[in-house]
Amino acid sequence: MIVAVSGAGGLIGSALVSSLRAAGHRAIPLVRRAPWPGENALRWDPSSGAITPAGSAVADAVVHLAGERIVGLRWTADKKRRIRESRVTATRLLVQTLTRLPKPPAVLVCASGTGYYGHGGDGVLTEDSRAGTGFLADLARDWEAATAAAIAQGIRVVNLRLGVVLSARGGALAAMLTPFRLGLGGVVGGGAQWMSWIALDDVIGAILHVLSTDSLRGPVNAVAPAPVTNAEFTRTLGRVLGRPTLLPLPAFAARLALGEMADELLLTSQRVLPARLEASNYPFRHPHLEGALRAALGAEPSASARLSGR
């Protein structure tokens, strides 16, 4: 299968990258800049959505991962437009480019995002859920539709909702490490909001999944079947590492830090299922919290994971 891939360079981009070549599989970055001598990639303006050089076909499936980083300091007013115009704006005129090619790929995997759902409080959240409300959810509801000419021409469309994503080479985990580490990690506000995560391993697992089901297209929750409170998620990261979690952050701190993100990033909580990955008999090589956090970590199991197979 030849697959395009935008967001390459980007953590899981570059892992899905070489997931598949060494899967036998041909991986083609869409770069933003001219394509280097003998260099296997196509060039890709997101302000116009052209992939030169242009020709009657670009790729088997297109996996569009690309985006402006959603954690910053704040989200300033310029912040959210350059978030939304990377995601909604630059999938619409991919897709406007896929959908006029005289071959249009057979598959579009769109990535999205469990914000889609808002806050849900302690309440079991599936595809089948309703849009939440706030900047992510309105977000995630318009960056998938922006995928809907693709739809109309026939592309088979996942649009992956990806939970928080493990892994030490970057994202959400990585940026926590330095501050468990020196023993100042805390539960966040009460604790009792829910988070939903995926080990890096299975998002790349659950991508190549969903290329090879023709049965899945639409919303897919890319999360793993456990998810866990904010309060647990800091116990089992600092019994991962060895550590004391004794400093919470408060509510009102974490609201006069980052703003509105905190609300949306921190407080709220989704307690969201993969009921279409598992319903696929997508196999989760890392369902539980505390052995995707010793895979990503590189830590031995403890005695208690190796017995009950966490």
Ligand SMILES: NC(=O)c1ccc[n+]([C@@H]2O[C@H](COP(=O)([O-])OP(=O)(O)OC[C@H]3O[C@@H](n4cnc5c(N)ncnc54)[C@H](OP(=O)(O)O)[C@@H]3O)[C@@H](O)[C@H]2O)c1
Given for the second form:
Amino acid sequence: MIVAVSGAGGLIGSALVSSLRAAGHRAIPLVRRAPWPGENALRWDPSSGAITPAGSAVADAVVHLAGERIVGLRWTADKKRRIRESRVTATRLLVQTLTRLPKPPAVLVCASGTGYYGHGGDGVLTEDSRAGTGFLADLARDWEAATAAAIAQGIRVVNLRLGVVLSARGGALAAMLTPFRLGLGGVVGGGAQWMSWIALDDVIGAILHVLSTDSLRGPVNAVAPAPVTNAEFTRTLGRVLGRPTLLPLPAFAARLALGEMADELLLTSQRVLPARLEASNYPFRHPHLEGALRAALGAEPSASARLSGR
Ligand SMILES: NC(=O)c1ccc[n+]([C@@H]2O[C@H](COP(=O)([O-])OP(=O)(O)OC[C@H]3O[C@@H](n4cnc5c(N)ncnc54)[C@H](OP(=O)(O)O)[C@@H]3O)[C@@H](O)[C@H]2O)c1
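Mind sharing the form predicted in complex with the named molecule? What's above is the form predicted alone.
Next comes the full complex, and the chain you just saw is listed first.
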């Protein structure tokens, strides 16, 4: 299969391109600069959607991951505009280009996030749950809606609602490692908020799965089947690193440091289940948090984790 990948330089994209190539597929990064001489890549301009050199086809499938980094020092008005435009507008323009090709791709996998559900408390959330409210919920809803023209054209579209991706190479876990290793880790806010996570390996596995599963279309939650509370996540990461986690970060301090981002990223509660991945028999490699963290951090499984299969 020929698969074009936007955001190929990012955490998920770089791992995906390597895995696709290792599995014998042809992966073509869509890059935002002129490709190097001899580089197997196409140029993509997010502000116009244009892909060059223009051809009659781009690929059998497109995996669209690009977007301005969500986490920043502060969500200023300008940062929020860039986060939205690089997803909502860029997706609409990319879809326009793809649908006008003489041979459009058969499938488009477009990243989205579990932020779609907003603050869900203790309630279980599946793909059938309603959109929530807030900046990230509005973003995910509009980002998904930006793929509508592809669906109308008969392209199979999967909106992959990603949870917190766990990898030592980047993202939330990498950011937590230094404070936790220094013994400065602790629960955030009350610690009862649910966190829906997924190992990077399973993100890649899930993308390959949805690419090859014709029955999957529309929203697909890319989260492990065992979400945890922030308190459990904190305890587990401390255990895996062999460090104490006694220093809580009160909600007011998180808000002081991060403003609106604290509520939307750290204090929000999302107990999301991968109903559609499970119904389509996706075999999770890391269904439990402790095993996922040990694999991501290259730590030996603990005796209790080995016995309980965690
Ligand atoms: N990682 C997570 O925990 C997580 C959770 C939920 C949703 N997601 C979503 O999944 C997607 C991929 O995640 P990721 O962790 O791989 O993200 P990432 O590491 O931040 O990579 C995103 C990539 O998008 C491209 N990009 C950056 N700024 C851009 C801009 N202003 N306009 C267009 N493209 C831009 C860059 O790739 P190039 O330089 O190669 O173009 C960048 O490497 C993102 O859209 C993210 O929001 C991720």
